[in-house]
Amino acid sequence: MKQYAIAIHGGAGTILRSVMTAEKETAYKKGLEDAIIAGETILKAGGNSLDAVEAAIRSLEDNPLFNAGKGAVFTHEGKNEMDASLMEGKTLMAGAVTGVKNIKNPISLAKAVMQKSEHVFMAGEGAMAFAKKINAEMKPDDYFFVQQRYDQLQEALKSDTIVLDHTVDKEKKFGTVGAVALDIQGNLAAGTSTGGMTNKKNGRVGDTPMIGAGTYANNNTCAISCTGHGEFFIRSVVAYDISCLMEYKGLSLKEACEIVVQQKLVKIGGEGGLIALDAKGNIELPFNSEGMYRASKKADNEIYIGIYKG
């Protein structure tokens, strides 16, 4: 039987062990496991790693703590507006969503775009005109009411400034929450999920619903998660930009992940990170920032969570 692998992130950014409350770090640990956990069930009854990348991105959706979901940022407009996608390996399937409201798990919008729709990418009024059609599950906005998010929009009005999640000390931390799965049929899935930025303006989008920028599967080479300063990383499309590298050149995902993010992103100023996954069950945690929320297990192993550098 092949073994079966997942990864998943929490964000990424200037998290610093210095500003970090013991009680939060156990949290967001507490957090990272439920959702790897999640995952891992269904992979260890021998299912597949689209439903277990589903699985382990509605756990960090429906936990306060991560901007995704519940716990998504306040827009200019005082609204949380949601991006999702998720990609299978084999097929090369995808679905996506943007700008969707009173969504409670974005993610799984966008596995029925993939599987209920003849299209990949849907976007704002229409993506809710679908999701009302399949009676999507959808949450008032209290529900979507976090305070200290809340508090983030008021700061960032106050200096108008667009903030990339919640900030310690004016530090910044790119909210997205992903994962990464291969099952034991050996076929790969991403998926990722955001809230996006905080004060963000009206029709922004990042690289979270964009195919190929932010998620990307395919058998072939690997699955991607990516989580940073969403212009850069569709700027340098790169999700898709390791898989190119790993399918024409012949890297291993190690190789891929440390050229487009240790050395393409940093040149051109994008900070964040992402999780990686190829067919092998190797995986890579790469990031160029302080800090990412990341967490992984492959069967028989146990597992490992990290916050910080090093």
Given for the second form:
Protein chains: 2
Amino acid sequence: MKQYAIAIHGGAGTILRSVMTAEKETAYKKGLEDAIIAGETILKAGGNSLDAVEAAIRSLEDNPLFNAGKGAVFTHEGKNEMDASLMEGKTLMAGAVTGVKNIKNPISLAKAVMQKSEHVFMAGEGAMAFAKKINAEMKPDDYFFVQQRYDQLQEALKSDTIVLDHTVDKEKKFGTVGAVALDIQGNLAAGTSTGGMTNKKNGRVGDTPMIGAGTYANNNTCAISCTGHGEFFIRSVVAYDISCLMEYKGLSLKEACEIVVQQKLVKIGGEGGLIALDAKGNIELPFNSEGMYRASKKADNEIYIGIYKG
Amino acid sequence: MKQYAIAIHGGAGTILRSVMTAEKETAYKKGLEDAIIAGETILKAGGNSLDAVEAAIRSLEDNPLFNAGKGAVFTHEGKNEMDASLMEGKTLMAGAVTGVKNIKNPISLAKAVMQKSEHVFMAGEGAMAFAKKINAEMKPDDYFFVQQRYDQLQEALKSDTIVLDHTVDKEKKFGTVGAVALDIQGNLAAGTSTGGMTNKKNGRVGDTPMIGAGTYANNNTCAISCTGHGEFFIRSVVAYDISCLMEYKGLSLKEACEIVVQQKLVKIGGEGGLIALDAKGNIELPFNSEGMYRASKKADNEIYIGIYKG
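What I would like now is the form predicted together with another copy of the chain, since the data block earlier showed the form predicted on its own; can you produce it?
Once more the chain from above appears, this time first in line as the rest of the complex follows.
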């Protein structure tokens, strides 16, 4: 029987030990551990990787610490607009949503777009109409109200800057969550979800909902979920680039990640990172920022959890 | 001095000689020729490829025969919602919009997103707010009213089918326009614009505004603009796939186009085509559908115009 594997991220950026309290660190690690366990439970029982990815991301979306779902940051207008996408490596089927509001779990809506519509990608009001049609779980505005996120908006409004996920401690973070998984049938899947950028003007679409940029999965190569400065990730078609370097150039997952994250993205100023998993269960968690909230688990190993470099 | 080159498309699909009148054919050919000349005029004068791509696409957007700009089809709600994107091969800068209304030339709005915003991709109301801020040229609803498009909607509403660009003659067309260009400085650019699918439910995003899927340009490899069943083009990351096959596998433009359009897309049922141009000025115009409105011109050659296979 093949071994399963799962990896997740909770965003990358300037995450410094110097401004992290022991309490906060413990809370983040617990959030990552919970998400890994949510995904692993499905894989261990023989479930498929797409469901494991969804479960892990739902756990992160339900946790106010991460910028997705409940913890989504506020737009310029004081709203929470969210994006998500996921892809199945066996069929190359995919689903994505952008600019959705009041959706408890955008990753599950993206899955429904994949499984219950003839489309891959739905935006704004149309995506909301689809959500209502399939009875997606909705939450009122106050569910998404997290004091820290609101304070971030007030601070950003003062200076009218767009911040990617700016904490009160002046950290710069790319708030995104994601998961990649390999099930015991040997199928890969990937998913990504985000609450966007604090004080962003309504309508900006980042790499998160873009198949090929923020999310990609293909059983022949790898499953990828990205977190970083989205504009650079779109222009570099990051997730599919790693897949192509493996498929067309014969590179290993590790080599492909090194070239894309540490060379190509760095060259154009594209800060961030990604999680990557190949069909053999190899896991890479590269980032070129100060830190990335990340965790991984293979069937027989302990859970790995990391926040800082090294 | 290097030679310039330009190619355009006006959509692919079931375009049959049997249902085409001589009058319609002449009108389509004239529309394609006008667009080529609009782009070529800029290239011949030493202008850059991005401006040539914009000019050629504006010409197609202003022509009611093509499903973009003025000729955009009607959504389910009887509105015209348009998408566009473009990319510059020298800088890998890109701009894209989805779900914009009343914009005379969506391709120029995408260019403004690239040049005048910090974002790559803007959607819906946010994109419209940006359009107003930069004084993009707006047109009232009746500018976009084309009787044939309205009749298509009424016909589609009767059967509640989504049709990609269904003419009264029961042709199936993927209504998109696009251009790729190489300027005498050796810089490539690509752009794509569409009015979407007749009777589509508000919010569906196709491959047209997606960098990597519908549009891609890189001076190291090629410039690509796609037209076809968007969902398959997104899942296959078509435009960037051709670039990767050239860069990582060392294939020629022709070989890469053959694999992606005639093999990979056919295998998953992805009907359509694309226009492709490499940095040496080689042009490929492959499609796996019955026909594709297409034209090309190199500095010293006559204009080539094609509609059907062969």
